[in-house]
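Just the one chain here, laid out as structure tokens, in the form predicted alone.
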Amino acid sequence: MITRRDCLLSPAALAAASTAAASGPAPVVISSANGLRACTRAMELLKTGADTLDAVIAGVNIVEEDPEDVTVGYGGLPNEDGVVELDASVAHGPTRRCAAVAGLRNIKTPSKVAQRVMEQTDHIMLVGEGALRFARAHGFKEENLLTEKARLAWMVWKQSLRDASGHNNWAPGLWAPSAAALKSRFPQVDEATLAWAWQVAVHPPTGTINCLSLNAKGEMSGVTTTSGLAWKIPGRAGDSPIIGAGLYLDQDVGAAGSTGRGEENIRIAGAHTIVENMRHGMSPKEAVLDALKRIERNYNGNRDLLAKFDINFYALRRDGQHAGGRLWSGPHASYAVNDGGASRLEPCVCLLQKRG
């Protein structure tokens, strides 16, 4: 319908407005803060016309193959037996399909295996030995994923364990070592690496990478991939491989993902909650804050209990609007964005403020 305002616009202005409306959203990729390079790579591929899922998987492959990121892929911190187990999920907006793998060993890029499950089967999730056999059958190379750096951290964790009396089977005598005593146990390791190993031993990290994309045609995809909680019980799966928790996407609405404390996310089906919030009119910022409030409510607002963990959410709406959210404020409360230029970090909206 032509309005009075339309009649007042020049033919050139009307043509420009029509072209803008038909051109679709501007491409954008967002990711967890460890995904600056992932966003850059994904955007490069989107600009060439690559599929949105191929783009985000190529992006996170950089992190999966990086031994310095100890929460994802190769170099990830192992389970309590010293074995690296990986989880990943993928979602493809144009076909409305998804898939996941959990507890996958010996394969650096679980995101690619999850994509192959989506493309080659009608299953949603493969786990453990079955996932490995599937990957092996499709030509994925098996490798030892435990780096020397991760092995050192695992050994330090083993020696940090104590029973109620302070006894430790991994240490000589009856007492587990302190951080200061580690140098005598590992004389060949530099002080900075030992300090890092002690930190991750007593405070197991819960990293991960989530990456979401939108192209100019309005097509969306997402991926989440992780090595999971350090020192976990073998076979433990967090939220990352669970569609609706670590990743969820509805092509008509948007996409969401998460990193951090997976158990808390599973309890509220966080990614699904965020997408449904956006479906019902919330902005991405409002949607992630609502998910964080649900976690807070599970603890009746008890700050002492909530202070024991953190969690991040990421939301990308189909019109290109996006947000990152974090339970606690802090120097690392940010997420990565690329909307066509250089990848950058943007601040997350935080539900709770740390004292001081």
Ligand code: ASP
Contents of the next structure:
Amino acid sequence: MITRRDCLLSPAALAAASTAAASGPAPVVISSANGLRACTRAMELLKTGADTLDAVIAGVNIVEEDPEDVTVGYGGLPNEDGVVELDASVAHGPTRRCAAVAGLRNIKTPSKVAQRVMEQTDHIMLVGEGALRFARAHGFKEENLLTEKARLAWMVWKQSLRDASGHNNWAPGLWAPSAAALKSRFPQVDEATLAWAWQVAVHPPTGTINCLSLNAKGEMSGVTTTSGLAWKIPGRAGDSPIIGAGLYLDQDVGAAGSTGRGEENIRIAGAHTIVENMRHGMSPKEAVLDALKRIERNYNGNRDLLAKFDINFYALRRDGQHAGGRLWSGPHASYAVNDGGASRLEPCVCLLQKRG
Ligand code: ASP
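Alongside the form predicted alone that was just displayed, please also present the structure of the form predicted together with aspartic acid.
The complete assembly is shown below, putting the previous chain first.
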């Protein structure tokens, strides 16, 4: 249990914070585990003196434009209609501004559109058709974001569905769906891709990239960008575009972001909760653990229900201390860090241990 006493900064942490305040912190970029390349790119830019937000956006653009990351930008898994809808938010510490877009179609880099909303409008969030029209007006190129791989997975998902009598209009006849039967329906697709498509059809994946930066002047920025939950209802916005849930930053304290099941995060305003925890003296690790405990509490600790999802938090304090946290332990419980050298994965602190 974290007591009030534990929450106060230790003498060592206080000394580190005041040294950092006097000489400037060491620059650092952290992100979700899919952001090794993003961290490297952002750090390269920080070293050239680039703005902290420009740096993290350039970093996540790599992932947004990568068709192989099926949870972000181009190539993201679509909604239930087969349309890719993207959410993103940005926060800029030095100017204390932020903005977001939700349900944006046809634009590969929603993070850049969110940045444009922040810089060019008096609004914080644009959604759906309005966000697309805004992007168009600002010269963003419209493209089909649905790759063949994502279309296949969507089609497999549609064929995996059944009504109460076991029927599905999208599948031939009355036979039960199975991964094995898929081969005859998609003969041109290799086995590995079919196995992957079946996996994501029956276990809709979460993904997303969150990236947070701190430069030597102590300036901070953050971005979160995603294609959201696979097969979502058109118009569903997750936590990523919600300032305070998928991303929050207070230049005086630090920044936090999240990936994973957005609905659980929104219910505890996770990123804001973490920043406020750090403001009141918790370390980044304690702050993310506290947020995870609030999610656990929402289910009265029921492991069977909690086992149905996972969620990650990332925290970067203004003195450069950072942490990643995940609800469940496991091989994916890591986050990416770059503090000037090569980007690396560091282990997350996990609230719950998987049985077996
Ligand atoms: N948090 C994102 C959402 O709920 C998805 C994810 O991170 O996988 O939209």
